[in-house]
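Single chain ahead, written as structure tokens, the form predicted on its own.
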Amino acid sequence: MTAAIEKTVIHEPFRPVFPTPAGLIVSADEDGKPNIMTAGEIFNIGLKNPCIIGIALRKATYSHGLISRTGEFTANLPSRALLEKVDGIGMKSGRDGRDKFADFGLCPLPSLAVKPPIVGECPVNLECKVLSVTTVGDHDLFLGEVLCMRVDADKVGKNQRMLIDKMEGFLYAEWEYYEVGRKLGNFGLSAGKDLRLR
């Protein structure tokens, strides 16, 4: 028999699935002009064929504007050295002109299959096209199709697989980042086994 364990109800949940990345997404106007903005969660949907992640953008959002319009953007995971950056944007707006990529010192480089750039410094982009946008409470979920992952090339493995352990990301929970810790183990471990995708 299990110990008595005292559970705490939480009557308003904030966020609270954890960790989840923070990241930025790169969106542009319809003349191309990029705008940056901070996500305190991305998300997987769908695994492989496709590929589809999710993002919730609140409808008073600049970015939520341009990415409604256009059907596109770019989701950018950041390490742990982007932190400061990562923070500052998500305290400016766009909305007035301003260059995010120049007022935070970041590289925007062209996407092979959307018109918003990725972030350069970030180890992992992600290029993606609006499969559907569903209004879910407070927030509009936005699905977006992967048409094009790009990753640092020292962060890649055999088999194309991302070496998590290279990648220093950072995690967003109850208003903190916390890095991504260590490896605990492998997928089928507690059947003495490792059954990872190869």
Ligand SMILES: Cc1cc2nc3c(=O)[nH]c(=O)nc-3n(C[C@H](O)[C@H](O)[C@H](O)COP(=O)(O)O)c2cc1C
Second form
Amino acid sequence: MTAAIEKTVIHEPFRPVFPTPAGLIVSADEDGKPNIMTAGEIFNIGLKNPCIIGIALRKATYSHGLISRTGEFTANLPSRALLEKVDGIGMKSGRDGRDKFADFGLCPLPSLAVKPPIVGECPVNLECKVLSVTTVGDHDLFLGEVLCMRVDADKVGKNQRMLIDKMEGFLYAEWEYYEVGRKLGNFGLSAGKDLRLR
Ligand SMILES: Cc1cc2nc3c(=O)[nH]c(=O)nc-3n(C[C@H](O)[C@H](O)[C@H](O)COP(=O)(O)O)c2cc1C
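Alright, leaving the form predicted on its own aside, put up the form predicted in complex with the named molecule.
Following is the full complex, with the preceding chain placed first.
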């Protein structure tokens, strides 16, 4: 017999899938002036060849217009040393001309494949070309093909695998930030050494 498990109905689901990273999305205007925004809605979608990520932005953000017009952005995954900057960048719009790279003391580094720069201090940088934009409820989903991925060299291990333990990444859920916890095991741990996807 199954033990009784009591469940509560959540009347108005809000960001129900947890946790997600809080990343920094960089876009640039037609003159090349970059703008950063914070986004909790960053998803892996197409995993490889092509590698496609999704970001969900509200139309009200300045970044939405820039990315819609230019078709490019970079997604940058921060370490926890950047937490206060990530939070602060998410509370200020670049619409009034402010330079959030300068205001928050971050270093724009040239991208290799797109015009918007990457955020140098973030250990993972993804340069993306927009493939499509779809309105999904209160956000627009931008699918971006990752044309170039760079990772801090000291955080890359064998076979170009990211050393997640060294990223010191953090997560965002329910208006709160959390550390990434300890490693629990490897993919396939329930199936012995047979790691093929079925
Ligand atoms: C942790 C965090 C996560 C956020 N996630 C998103 C998001 O996924 N999509 C979005 O449209 N706004 C998100 N925001 C709000 C934007 O970052 C904010 O509106 C910002 O001022 C937009 O900047 P911009 O107008 O210069 O583009 C988030 C803010 C924070 C602090």
